[in-house]
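We begin with a single chain expressed as C-alpha cells, specifically the form predicted on its own.
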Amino acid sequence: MMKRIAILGSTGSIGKQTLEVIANHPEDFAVEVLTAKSNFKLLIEQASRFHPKFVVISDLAHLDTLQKALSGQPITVLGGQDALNEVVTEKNVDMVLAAMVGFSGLIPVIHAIKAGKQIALANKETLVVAGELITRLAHENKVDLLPVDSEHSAIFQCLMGEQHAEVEKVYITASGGPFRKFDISALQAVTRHEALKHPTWSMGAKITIDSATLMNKGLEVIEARWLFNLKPEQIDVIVHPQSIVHSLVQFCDGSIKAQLGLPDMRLPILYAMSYPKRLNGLFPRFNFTDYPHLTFEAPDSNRFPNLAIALEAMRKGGNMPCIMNAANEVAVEAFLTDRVGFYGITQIIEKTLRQATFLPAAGLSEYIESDREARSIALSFVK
C-alpha cells in the first residue's frame, strides 16, 4: 500500500533527498505534508510539484506570503508551532519523517507518537534530549522508531534476525570530519568556511559542523543508546573515513556484521520509508575494487574534545544530554556566524554544563526549561 509521508523539515537536507526519494517511487508513496522553518521560497516550489494536503511554515513572517503563492491549489497552508503539532496527527499521515534540525524537532514528534504514526527518525536530537520519554512513549503507542541517520539504520539492519541478549558492541563509524589529520594550533585556525567542507557526506551546515567537531558522533552515541536498549559501555566509536561501512554489530561470540555502502542518504531514507521491505533503488552501486584500502583508527579526544563530552554526558544521564545539546547549538550557530572559533564551540558546551541546572529524573517540562536555561547561559558567552 501507499504510504502517505509527512516530512518536517522539508527544506533542508535530509527534507530535500526524502522528496528526491519520493519521486522515484511515485506509486510506493505521496506527499501528505511538507514543513519548513522559514525558506518559503523552497517550500513554495516543493508544495507546488507534490501537491501535499498541508503545507506549514514555522515563521509566521511569511505565512501570508506562502497563503497567497499557493491560493490557487487545494493546499491548505498553516503557520506556527501549533500547526505543526497538528499536522503530523492528521489521519491520512501513515509516516511522520522527522527531519527538523535540533531540539525543534522534539514536539512535533511526540504529538506524532501518540497519534500512532510511523516515525522515520532523522532527528537524532530528539532522543539525545529525551530518549527515556520518547521510547516510552513509542512502546505505549506500539510505534516504531525507524533510524534515518546512516549509521543507526546500519546497526538497525545488522540486528534483523538477531536477539537483543545476544549483542556484545556497536560500533558507529565516523568519517573523521576535513579535519581529521589537523593538530591542536592548525585547529584553533580553521574557519567555518574550511568546517563546511566534508569531505565524504553533503549535509546541512549544523550537522557538518557537528561533523567536524566529533559532536555528531557523540550525539549518535546517545540516539543509539536508546535506539537499540544499549548500555553506555556497549557502544564505541571508530573513525573510517571513506565511509563505506557504516556501522558493526559485535556479537556475544565474537562474529561481527557491517553493513556497507556508499554514502549516500538516500539509502537509509528509502530503507526507512518501505520498511519492512526493501524496494529497488536507483542508485549507484558499491564496487569494492573502487576501495581496495578500508581503514579503521581510534579517534582522537584530545583533539576532538567533544567527542568525550557527550559520552560523559550521556553516561550522567537525567538532563544533562538536553544541556549538552542546548548549548551545542548556540555554539555552532555562533561559530557558523563568526562570532567564536573552532575551540570556542566546545569551550561554550564546557562552561555551560558547568552552570546548568542537573536533573538526574526529568519529564517533558523540565526538558523544556533545562534546554530554555542552558540556551540562556551559552548565550552569555558569545561574543
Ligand code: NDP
Given for the second form:
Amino acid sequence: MMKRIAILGSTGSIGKQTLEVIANHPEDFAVEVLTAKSNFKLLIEQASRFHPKFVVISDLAHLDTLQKALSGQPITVLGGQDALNEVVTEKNVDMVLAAMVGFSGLIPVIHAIKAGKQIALANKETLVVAGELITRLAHENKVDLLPVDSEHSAIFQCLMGEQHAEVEKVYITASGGPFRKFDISALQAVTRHEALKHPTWSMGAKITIDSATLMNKGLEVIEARWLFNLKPEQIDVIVHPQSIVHSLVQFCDGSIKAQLGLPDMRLPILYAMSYPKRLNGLFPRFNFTDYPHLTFEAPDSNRFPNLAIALEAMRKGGNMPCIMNAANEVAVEAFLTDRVGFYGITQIIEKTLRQATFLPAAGLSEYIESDREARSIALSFVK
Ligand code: NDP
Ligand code: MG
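Moving on from the form predicted on its own, please list the structure of the form predicted in complex with the ligand.
Once more the chain from above appears, this time first in line as the rest of the complex follows.
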C-alpha cells in the first residue's frame, strides 16, 4: 500500500535525501506535505516535481512569493509555524517524517502523534527536550516512533525479534568528528569552516557542529534512552572513525548484534519509511576489502566535555536536557556566526545549566517556558 508522507524540513539534508528515496520508490511512497523555514526557491522546485497537496513555509515573509509561484497547481500553500501543526493532522497523511532542526520540531510532532500519524523521527532534539512526554503520547495514541538517526536505526534493527528484558547494554558508535585527534590548544583555535567539514557524513550545519563537539552523541544517548526505554547506565558510547558499524546491542548472554553499512542516511530513511518491510536500496553496497580496519576507541570527555555534560543532564532528568538543548542551540548558532570559539559553546551551556530554573518534572508548557528561559540566559553570554 502507498504511504503518503509529510516531510517537515524538506529543504534540509535529511529532507532532500527523503525525497530521493521517495523518487526511487514511486509505487510505495507519495509526498503529501512539504515544508521549509525560508528556502522558498528549493521548496518551489520540490513542489513542482513531487506534487504535494500542501506546502508550508514557516517564515511568512516568503508566503506571497510561494503562493504566486505555485498558483497554477492544485497545491494549498500555507505560512507560519502554526500551519505546520495543522498540516501534519491532514487525513491523507499516513506518516510524518520529522526533519526540522532543534526545538522547532517538538510541537508539530506532538500534533502528529495526537492525530495518530506514524512518525519517522530524524529530529532528535524532540526526544532530548521531551522524551518522557513524547514516548508516553506515542504509546497512548498507538503510534510507532521510527528512528531515522543512523545509530538508532541500527539499534532498532538489532532489537528485531528480541525481548526487551534481555538487553544488557547498547553501544552507540561515534565517528569522533573532524577533531578526533586534536589536543585542547588546537581545539581552542578551530574555525567554523574546519568544524563544518565532517569526515564521514554530509549533514546540516547544526548537527555537523554537534558532531564536532560530541554533543551530538550526548543528544543521541538521550534519544536512545527514550526510544528504547533504557536506563542511562545501559548506554555506552564508543568512537568508531570509519562510521561502518552504526551501533550495537549486547544481550544478557553476552552476545552482541551490530548493524553495518556505508555511511549513507538514505538507508535508515528508507527503513523508517518502509518498516516493517524492507525495500530495495538503490545505493552502493559495503565492500569488506575496502575497509580492512574497523577500529574502536573510548571517547575523551576532557577534550570533548559536551558529551559528559549531556550525560549528566540526562541523569538529572526533568527539564535539564531541555535547558541544555536550548543553550546548545544558541551556542552553536553563535559559533556558526563567529561570535564564540569552540569551547565557548561548552561555557555557554555550563553557565546556562547553572542559572536556569531546574524542574524535576515537566510537561509541555514547562518545556516551552524552560526553552525560552534557557535561550535568553544563553544569549546573554554571547558577545
Ligand atoms: P538542515 O539544517 O539541513 O535542515 C533543516 C530543515 O528544517 C530545513 O528544511 C529548514 O528549512 C527546516 N527548518 C529549520 N528550522 C526551522 C524552523 N524553525 N521552523 C520550520 N522549519 C525549520 O538539518 P538536517 O537535515 O541536517 O537535520 C534535521 C534533523 O535531523 C536534525 O534534528 C538533525 O539532528 C537530525 N539528523 C540529521 C542527520 C543528517 O545526516 N543530516 C542525521 C541524523 C539526524 P530551510 O531550508 O528553509 O532553512
Ligand atoms: Mg546519528
